[in-house]
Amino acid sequence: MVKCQRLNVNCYIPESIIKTVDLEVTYNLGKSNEYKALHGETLDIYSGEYIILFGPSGCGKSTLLYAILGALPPSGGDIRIKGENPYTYTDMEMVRFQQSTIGIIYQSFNLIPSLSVLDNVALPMIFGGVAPAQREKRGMQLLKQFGVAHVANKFGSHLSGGQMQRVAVARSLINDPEILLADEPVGNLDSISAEQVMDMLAEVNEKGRKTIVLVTHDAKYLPYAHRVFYVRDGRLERDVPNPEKAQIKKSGGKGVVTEIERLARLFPYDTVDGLRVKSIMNYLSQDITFEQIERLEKLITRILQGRVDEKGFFDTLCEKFSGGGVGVSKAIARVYTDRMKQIIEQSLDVKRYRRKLELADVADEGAEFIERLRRNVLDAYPGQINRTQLERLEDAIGARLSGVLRKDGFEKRMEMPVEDGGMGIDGYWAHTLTRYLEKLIAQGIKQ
C-alpha cells in the first residue's frame, strides 16, 4: 500500500512478481550446435495476472516457462521471482521455492500409477514433512473443489483424461503456491474436457488470486488471459492486453520523458549505442500484423543506416504489401514517420550506430580464429557451460596463442574457479581439453 498524493488515500500499486531483464537461454553454449532459444527478453508479470505465452511450436515459450520455474538456468540477463534470483539459491532453497512459491501443470498428467488419486495430490506435502491427517485433509479439499473427490481412492489409470488433469491441477496447488505455471495443460484433452480445465484455471486465478502463466499455441484460449505475450523465434514480439478484462499491469510513468526514454523503459532489448531498433519497431507496431511488423523492422533498420530518407520511409509505409511496402494507410504512415523523425532527432547516437554497422563489416580474423578453436574444444566437452565460463575459455585460448600462457598454465586456468578467473571444470576435463587444444594448434586449424 502507498499513499496517493493527489487523493490522499491509500492505493494499491502492484509490484511485478516475475521480472526478466535481457533474459537469454542458449543450449549447447559455445559448441558448434549452439542454439539460442531466447534472445534477451525483458518482461514484467504482476501478482494476480493471468498471462498466456502464445506462439507456434519451437518458438521459445516453454523455454521461458521453465526458466521461470527454476529448471533452466539463463545464459545471460537476469530473472527475479518475488524480487529474488532463484538461480542463486542453494539446493534446499530451490526445493522449497519449487514446493511453496511456484507450481506447475504439464501437458502429460504425470500421475504416479502405483498411488491413489489422493496420494498423488498429497505427495508434495509428504516431501515437506506434513503430517498424514493434515495433507489428506488438504488434498480432499482440493479434489472437492475441482469435482473429483469421488475418485480419491482410485488409481490414475481408471480416470478420464479430463479427470487426470484436474487431479494434476489439484496437486500443483497442494502447497498453496503464489504462481502457477501451465505448459500446454489441455493439449491432450478433448474439447469439452479442455474447456472445463481452462474454466477451472480461470477460477483459480480469479477466486484463488493465483498468478498464472500458461503456454499454448491455440488461439481460442487467448480470451482467458489478462495479457497475451506473442512469442516468435525466441523473442517476445508484443504484449497485448485483453480489453475484456480489468488490467492489473501498471501504466504510465512519472513526469515527461522523451520517446527514447519511454522506449528504453517499455522495450529494453539489446542495444547498439542506446538506439533500440526493435524497441522502436514495437513502439510503432501495436496495431499491425506479424508480416507487416517484419517489413517495418527492416524499414526502420534502413532509415537508421541512412539508406532511406524520410520521404522514402513514408512512401514505403504507404505502398501496398504485395508491392513490397508495409501496407498501412497514409494517416498511420504519417504518424509513424513523425514519431520516427522525433526519435532520430532526439537521439545523439545515430552516427555512432551507423559507424558500428560499418565496423561490423570488417572481419576480425584473430577473434574468429579463437572462436573456431573454442568451438572445436567445447565440442569435445560433454558438459554445459555458462556465459562466464565461455568468456574465460576464450580469454585462455587467446592467452595461449599469444604465448602469455604455456600449456600447463592453460590447464591450470581451465581448472581454476570461475571467480578467480578460471573456467572451473574438474581436473580430468581440464587436462583432456588442454591436450585437445594443443593438438588443434599443432595441426594448424585453418584461420
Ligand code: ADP
Contents of the next structure:
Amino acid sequence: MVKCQRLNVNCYIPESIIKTVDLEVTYNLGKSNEYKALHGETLDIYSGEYIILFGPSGCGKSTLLYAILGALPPSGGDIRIKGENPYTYTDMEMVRFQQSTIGIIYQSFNLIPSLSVLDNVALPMIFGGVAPAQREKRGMQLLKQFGVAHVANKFGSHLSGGQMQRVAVARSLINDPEILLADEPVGNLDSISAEQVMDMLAEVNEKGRKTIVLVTHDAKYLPYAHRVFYVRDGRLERDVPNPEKAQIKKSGGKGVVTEIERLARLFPYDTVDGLRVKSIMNYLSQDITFEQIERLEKLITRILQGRVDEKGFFDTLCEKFSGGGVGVSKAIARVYTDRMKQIIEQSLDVKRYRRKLELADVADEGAEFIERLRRNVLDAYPGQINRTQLERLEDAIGARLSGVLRKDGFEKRMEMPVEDGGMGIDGYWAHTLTRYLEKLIAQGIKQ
Ligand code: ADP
Ligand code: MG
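The form predicted in complex with the ligand is what I need now, so please give it after the form predicted alone.
Next comes the full complex, and the chain you just saw is listed first.
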C-alpha cells in the first residue's frame, strides 16, 4: 500500500515484477553469424498478471523468455526481476533464483525418464536441502492438484503427453516461485489435453496468484491472458489488454493502437449492448495464425464500418491468404459470418458507429469538393488574393453548396469589401467567377 498524498487515501500502486528497458539479445555476438534476436524491448509485467507473448515462429518470443529466466545474457539494455538484475547474481544466487523465484515449463516437458514422476517433481527441492518426507508430501500435493497423483510412481516415459505436461507444471511450482514461464507448453498436446493444461495454468494464475508469462503462436489461447504482447521481428509491436479480464495494470496498453483496439475502447465491454470487438476477435480467432489474425482484424473493422457486406465478409474469409483473404475453410467462415451477423444485429453501438463514420465521410468529401471548386475558380481568376479572401471564398462556396447562399448572394459576397466581410473582388470578376462556379457545381466537377 502506498499513501497517495493528494487524495489522502491509501491506494495500491503496483510495482512491476518483471521489467526490461531497451533489452537487446544478440546471438553469436562478434561472429560472422551474429544475429540480433531482440531489438530493444521495453516492457513491464506486474505481479499477478498473465501475459502471453504472441507472434509468428522465429520472432523472438523464446529469446525474451530465456532472457527473463536469467539464461540468456542481454547484449544491451537492462532487465529487472523484482527489482534485481539476475545477470549480476553469483552462481549460487542464480540457482536459487531459478528454483525459487522463477519456474519454467517447456513444450517438450523435459522430465527425467529414469526417475519416477514423484521424484521428478520433488527434484528441485533436493537441491534446496528439504527432507525427503517433506519433499514427497509437497510433491504429492501438487500432483493431486493437477490430477496426476495416480501416476506418481510411474516413470515419466510411460505417461501421456497431457500427463507429462501436468507433471511438469507441478515440478515448476514445487518451490512456490512467484513467476512461471511457459514456452509453448501445449504445443505438443492434443486439443483436449491442451485445454486442460491451459485451464490449470489459469488456475495457477488466479488462485495461486502466480505471474505467468506464456509463449504461444496459437491465437486460440489469447483469451487466457490479461495482456497480450504481440512480438514481431524481435520487437514488441504492441501490448493489448484483454477487455474480458479485470486488468492488474491499470492504464491501457501502449504501442500502436490498431483500429480494432480503438473500437474496443470506444465501446466498453460492460454495457449491456456494448460492441464486443475484442470478444469478436477472441471468438472468431480460433485456430488461425498470427498473420491471419491481422487480416481478420481488418476485415472485422470493415464490416463494422459497413464497408463490406455479409457476402463480402464471407468471401474474404474463404479467399486464399495469398489472394488477400483470411484463408479459413468455408465451414469456419460460415460460423464466423453468422456470429458476426448476430453481433451486428444485436448491437446498437455498431449502428451508432456507422452513422458517425458516414457523417465524417460526408464531411470529408464535402471539404474536398469545396477545395476542388475553390482551386478551379481561382485558376480562372488572373488577380491575387490573400489568405483571408481565400478562407472567405471557401466559406462562401460551402454556403452556396449547402443552399445557405443563393447565386446572387454569392456574387454579392465576392464583391463586398474585405473590411465588410466580403472578398473584395471587382464587379466584373465577381460576376464571371460566380457564373463559372455555378457551371462547375452543375457539372459536379471531378478533378
Ligand atoms: P520464437 O520463440 O519466437 O520462435 P526464438 O526466440 O526462438 O523465436 O528465435 C528468434 C530468432 O533468433 C530466430 O530467428 C532464431 O533463428 C534465432 N535464434 C534463436 N536461438 C538462436 C541461437 N542459439 N543462435 C542463433 N540464432 C538463434
Ligand atoms: Mg520459441
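Numbering follows the first chain given and starts at 1. Heads up, when I say rigid core I mean the largest set of C-alphas that superpose within 1.5 Å between the two forms. It should be emphasised that the depicted structure is a prediction, and the values quoted were computed from it without experimental measurement.
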Quiz prompt | Core-superposed comparison between these two forms, Glu49 Cα displacement 2 Å or beyond | solution = no
Practice problem: Classify Leu65 as shifted (yes) or not shifted (no) between these two forms, where shifted means its C-alpha moves by 2 Å or more with the rigid core superposed. | Solution: no
Practice problem: Determine, after fitting the two forms on their core, whether Gly327 shows a C-alpha shift of 2 Å or more between these two forms. | Solution: yes
